[in-house]
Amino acid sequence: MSQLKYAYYPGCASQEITKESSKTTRLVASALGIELHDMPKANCCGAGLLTDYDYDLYIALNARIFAEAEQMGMDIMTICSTCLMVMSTANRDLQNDKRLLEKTNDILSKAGLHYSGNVKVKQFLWVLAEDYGLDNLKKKVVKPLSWLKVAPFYGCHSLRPSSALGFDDPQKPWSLEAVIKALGAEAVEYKGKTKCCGFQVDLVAEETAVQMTGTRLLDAKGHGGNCLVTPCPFCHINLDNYQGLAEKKVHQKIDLPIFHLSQLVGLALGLSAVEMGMTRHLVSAEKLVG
């Protein structure tokens, strides 16, 4: 297998609010021997906010930040899932759009910039489930993770639009659970994995938000999950951070540990609970990982 290398687009919420999520990823993409390239004149993709605010606005943004992964030689690689679905939108525009890609052209050229419509747009959960690969991940296993029943959690923006996205079909998914499967855990089949954490309706309708919420853990707990994976770092802060709301809302005690992608990667590989920042969690998972 070559080197794999990556422009590495963390985004904001993996920086601030989650900060064990890109922490984490670095040391797992370091022990698999993935390289991640920091891209520091990057800017925010807008997150999503933007898209019917000012399209164009959005657009030559995205377009700012392909063009410096264009300049790196490199594809995206984020781990947050709102950013890869904007980012994602953005490029298809761009692409399918001669039009478009020239009128944005000229807005970049003042800052000395240009894109040709070349860089990919990834997720770290399509990194180890298809460029790094499955037989390879499995290899790399020291300490499998055979006591866990592990719920996959998609999240929205993993998975749709899937014009743009494009990996996973969005009602029928397969990677997270494949990649469960490589870890030696056991993958948790339930139909709220596709479904909407709720986050997207906390600033409008926090009382559905929490309920969505509350509905998805149960869903995944009664179902036999004795955790939870996402992808998504936004999804993790519903899941874990507001989980005490939610359990309110529903009338009863969940208790389900949430774990970033990286993390659960990062505990089969071998790395401790500490390195893998598993106190910032509001939800133990001390029970599980000891």
Given for the second form:
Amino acid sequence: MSQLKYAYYPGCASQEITKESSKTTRLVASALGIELHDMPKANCCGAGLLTDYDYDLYIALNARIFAEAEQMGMDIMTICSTCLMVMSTANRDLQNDKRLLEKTNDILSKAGLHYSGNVKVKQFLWVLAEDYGLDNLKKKVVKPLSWLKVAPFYGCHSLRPSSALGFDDPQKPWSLEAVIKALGAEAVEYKGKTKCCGFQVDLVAEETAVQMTGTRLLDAKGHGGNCLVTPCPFCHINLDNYQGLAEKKVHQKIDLPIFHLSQLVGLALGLSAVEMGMTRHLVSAEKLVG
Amino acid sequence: MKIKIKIKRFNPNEGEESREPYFQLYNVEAGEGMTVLDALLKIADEDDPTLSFRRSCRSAICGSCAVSINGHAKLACKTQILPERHKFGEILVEPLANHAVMKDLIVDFSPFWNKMSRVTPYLTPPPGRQEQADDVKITPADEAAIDRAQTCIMCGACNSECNALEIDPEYIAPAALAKAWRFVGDVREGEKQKRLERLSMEHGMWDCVRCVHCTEYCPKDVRPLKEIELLRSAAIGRGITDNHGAKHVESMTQSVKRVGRLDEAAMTFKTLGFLRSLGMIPFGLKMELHGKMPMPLIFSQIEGMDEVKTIFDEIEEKKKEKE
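Form predicted on its own done, so how does the form predicted together with its partner chain look?
Zooming out: every chain and molecule, the one shown earlier first.
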């Protein structure tokens, strides 16, 4: 296998509120021999909110991110599903519409930048499942996670819109289950795995958000999950940080530990819970990880 | 080849035993090109005339036959049996989700139509110009702006998949929002401001959770999420920002303009306002115990902020030129 290297785009959440996710991703990548190169100039993708504000601004600011990666000569790897969706949608539009690319480069040129349209945007999950490969991942496992019944939580933005993402199948996704199994754990099946965690309306329609979070957690637990894994920091915020609020809303104790994808991999690679920042989670995973 | 089709059935008007939904298996002779609707018609014709479903045109134009096939909303007339079975190993047909079932695959569409009527789905001439709607010149670009929204066949697939509607039945939902853009985006429309003000209220366009189901499963590529984004931009552009949704967007934009990235603490404060932010304090303290309280980003700018500022200025400039 040739050396894997990526322009690393953790996203805003994973640099602050869920920084344990980025920290662990770096540890795991280094253990697997994947090079992650920082993007010191990278701005926020807008998380969908810039798209609401002004489409042209959203496209230009995302093109600025791609321009940096293009200069580095690498594809982008993110650990946030929303960044993935937002960047991939901008990239699709720029790659499919020559006039939009020209118009955007006009704007970029004023800032001394240029984007040719040749960058790919990938998620850590895809890198593990495809670029690195499941067989190679299996070889690195030192502690098979045989005691874990993991509920895979794709959420929305690692799957939809498939016209922009084009990796997994939103109707019948496989990548997260495949990684869980490669780590020696069991993957639990439940309908809510491809649904929304509620994050986007946490500050706008809180009732809906918290009820949604509770519904997903009960679904995952009700189908036999003793923990849940998500490739997205925003899903983690709702499913972990908001779990207490969700429990009040659905009048039930849930107590379901939520792993970042990198933490589940790290656990199988022999990293400790403390190294992976698991004390930062609001729902303790102590009973599962010791 | 004989293929098993599993159909969810329900008849509230029959004997006690069938008051609960149940699944029934049918064996259908299926060949290349046969659709799920062909199979339903064949079952009703040859096997079980009590099976109820809606259908009309058989050509993905009327929007009557949307049902859930293997877990997601699809037009029965546009979905072929063999590829579907190849992918899922079975054919499972259920009524649309997020709608009350009346009988078998027929759902109650009255909430759908009520939501449509909430967005007044017809043009309103400008006040005092009742007679002059014909005078407005329409360019191909004007038409293109609302083109996709016009192709909606009102099948209900998007609402069936919508996660916000799953939780909040009062949410206006994607079908009506796509329709709303069809009028807000129309150069002839005279009440854009009023429409956008109404759409900005509770259970309105800002309650979309951006799950992207509507756009993914629309059989006519209307992409309702895109129309929702266009409506939101239009509302902000017209200064309709006195609501949490628009404030959320504005504070994010300001944060990117200031430091190049998201300032979570400032965003919470600006979106919720002072009093509601105070209400977040107990929750915030618990977050702080785990080191999760977001701190305002006073010093941590990204590199190359001058480039970001140039991009903001250029876009502003271009906007002014347009106006």
